[in-house]
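Given next, in structure tokens, is a single chain: the form predicted alone.
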Amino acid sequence: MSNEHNSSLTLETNIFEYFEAAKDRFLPGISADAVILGYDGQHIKVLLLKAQDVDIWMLPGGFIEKEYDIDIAVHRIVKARTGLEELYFQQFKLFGRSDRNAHKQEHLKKFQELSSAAHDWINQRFITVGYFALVHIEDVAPKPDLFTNICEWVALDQLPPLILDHQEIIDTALTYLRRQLNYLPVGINLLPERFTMSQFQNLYEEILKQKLDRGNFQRKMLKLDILIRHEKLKKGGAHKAPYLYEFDSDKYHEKVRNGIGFI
């Protein structure tokens, strides 16, 4: 028997066992999906999973184990996909349209056939709680789950077709992020420890989807008194090299609590 065939049998066995235990392990009819956002210095990206053997993409997510608070369950989901223990994440909306599960993809039908218990479990109506997480992209070690074989960063303007209402979940997360920008620790959770003013501005242009005046942005950020300036980025030709900055964490978080005033 080939290794590939053995692997396929193991996968099906694991899925069977997963859904067989689901009704006893998880809360009925509720799941959570996480929009995990990172910034690579040029683009904001979202962490996506690709299903086993089919070209279907989705957000990291999962069911809610009965013994866990939902925030703890989501922390476990995000940690499992990113490898990060320290996380900033926040709930932003419940998605519960009556038709959100109406058009399940073929790979879900495959799971339904594994057992009657699995069939009943996956076919119940699910609502999902949307969370977003802000992470330092360079610290993440993406890892797929039982049902997927790829977990990777994808730029927001290059998203593939997504399962169920996951595109709506991403769009809603970004709208929430823009509306609450003054009250969210976006910069400190997405930028590297040290960054240029250009990277800082580009991050906010990516979020807002609009160009900002360079001089006005720099004056506003320096006036907030939340930045610590370091030596210039490169040696030689110093007049052309940008300064590096980092956030004064205490001042930054104090400003966020009161509305930081970026926009």
Given for the second form:
There are 2 protein chains.
Amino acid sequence: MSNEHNSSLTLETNIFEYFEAAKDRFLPGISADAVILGYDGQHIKVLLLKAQDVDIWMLPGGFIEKEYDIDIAVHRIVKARTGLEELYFQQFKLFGRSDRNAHKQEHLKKFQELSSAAHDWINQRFITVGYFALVHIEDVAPKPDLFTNICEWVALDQLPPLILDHQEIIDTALTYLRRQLNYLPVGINLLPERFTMSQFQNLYEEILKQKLDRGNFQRKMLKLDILIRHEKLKKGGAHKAPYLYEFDSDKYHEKVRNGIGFI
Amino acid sequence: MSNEHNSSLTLETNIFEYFEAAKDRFLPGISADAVILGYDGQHIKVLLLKAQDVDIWMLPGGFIEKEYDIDIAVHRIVKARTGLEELYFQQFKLFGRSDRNAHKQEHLKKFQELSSAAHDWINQRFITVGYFALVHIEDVAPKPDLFTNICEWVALDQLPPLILDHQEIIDTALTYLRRQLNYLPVGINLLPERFTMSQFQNLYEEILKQKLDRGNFQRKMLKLDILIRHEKLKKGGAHKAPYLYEFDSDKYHEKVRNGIGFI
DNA sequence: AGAATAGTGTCTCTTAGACATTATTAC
DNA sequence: GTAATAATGTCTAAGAGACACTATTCT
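Given the form predicted alone above, produce the structure of the same protein in the form predicted together with another copy of the chain.
Now the complete complex, all chains and molecules, led by this one.
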């Protein structure tokens, strides 16, 4: 147990060892990338990593250990970047264009000292499977990986230049999210445990990129019978204090399973 | 050109050559499977292949040529089984469990004469990407592949025992189809060019596995303004002859793009 | 005429959407 | 009080769903 942890630690702290071992440790030619989404009360944000030398950003990602289900491998990747053990995540697309990593060599020049086997492994054609995760942003402790020195939340309208096809991966994730909205537990996984109706509404407005009517939203959500209203009010502003709500988890997930109607 | 065709033909007519060449020709560890769906006026059917020796059935599938996009490789696979050049198809999920081909060896015993490299290639862990295709059943000329001797349409409620996780792949495809129904050009790709309102309705009833009200369905579809009514009626029964309809392709695809409301 | 299926109309109930009114709270 | 935001109510038009009526065709 502690041995396994140590050997894993070693692998993850030395890029050269990591690549030399890759051929035996990982499935060939496939990686996974995670669009990890959080909501800070104002905006949807995505967790990004910055390459160590250049000003190029990327999604958290990695390779698939030969012995693990892809879902499990992705869970490990997301856990390593966020510290979260429990999380909601789901695959949304396999990106399989043959030219998708045509520019990869550029970023790997510094690894020319690698053995030819390792070098070949890295430079083979790669496909990648896209996952998105929905996390409580306040619970996340962002942590860069071997190849990066910054790991932080970035708002969707402030995305920097991204490596390879990572911009397309994010765009695809968001389109998927919007289309599947009625089947995804967005509220319970992005909002804090207790939240106001305004926060709930703003979250959906952020996802859909459109304004919703306040009165109608409130009426609709209350009618769904998935919310528990708490009498403790949120204080602070020079105005009427809003109620705090909490999801009735069972009823909420039942509705989501059947795709019944937030929007 | 004709050389290329010949060499391809040779490869596809000899299983041993096919597997010996696989290591150089295909991406390692990944395959694709296609849920090809057709509608015969009564039922949704899926195109299946039967293994040559045993009574086990499978989806059309294959490996990914190293130089092709996955979408293109799948197009080639579906074209080879159906004869169709133009078709609507879409990826829906990557199946990545580590145990998904645990039983594969059983079916490959007869290939023990293969070189160890070829044997290793076949016996490595495989993941598979699922695609579905929507085709006009009357245009299809089913054709078995190297490993099979029967290729035919099977109704969804009469599926035989399927290899590996192919049953799960079909189930997942159908769930995806139902959820994305408003975004998929199901009608125009499954119905013949001219069709009756009853056929249109029956198609949706088959997909959704539920009865719909005749009057309401007709009213709704006509209101969508995607149908062209022809005055030539369908004759034959001892009853009022129904109108024949045709989709207005532009208006139809515009509605589908925006996910506007069949159901 | 009768059987079968198609096309259209009608009624009710629910919902969506726009908007108005009342309720709190800090200053 | 006023400003700001929350909660709730009202009105209308559109739509869903159940079902009834009329039309056409063949036997």
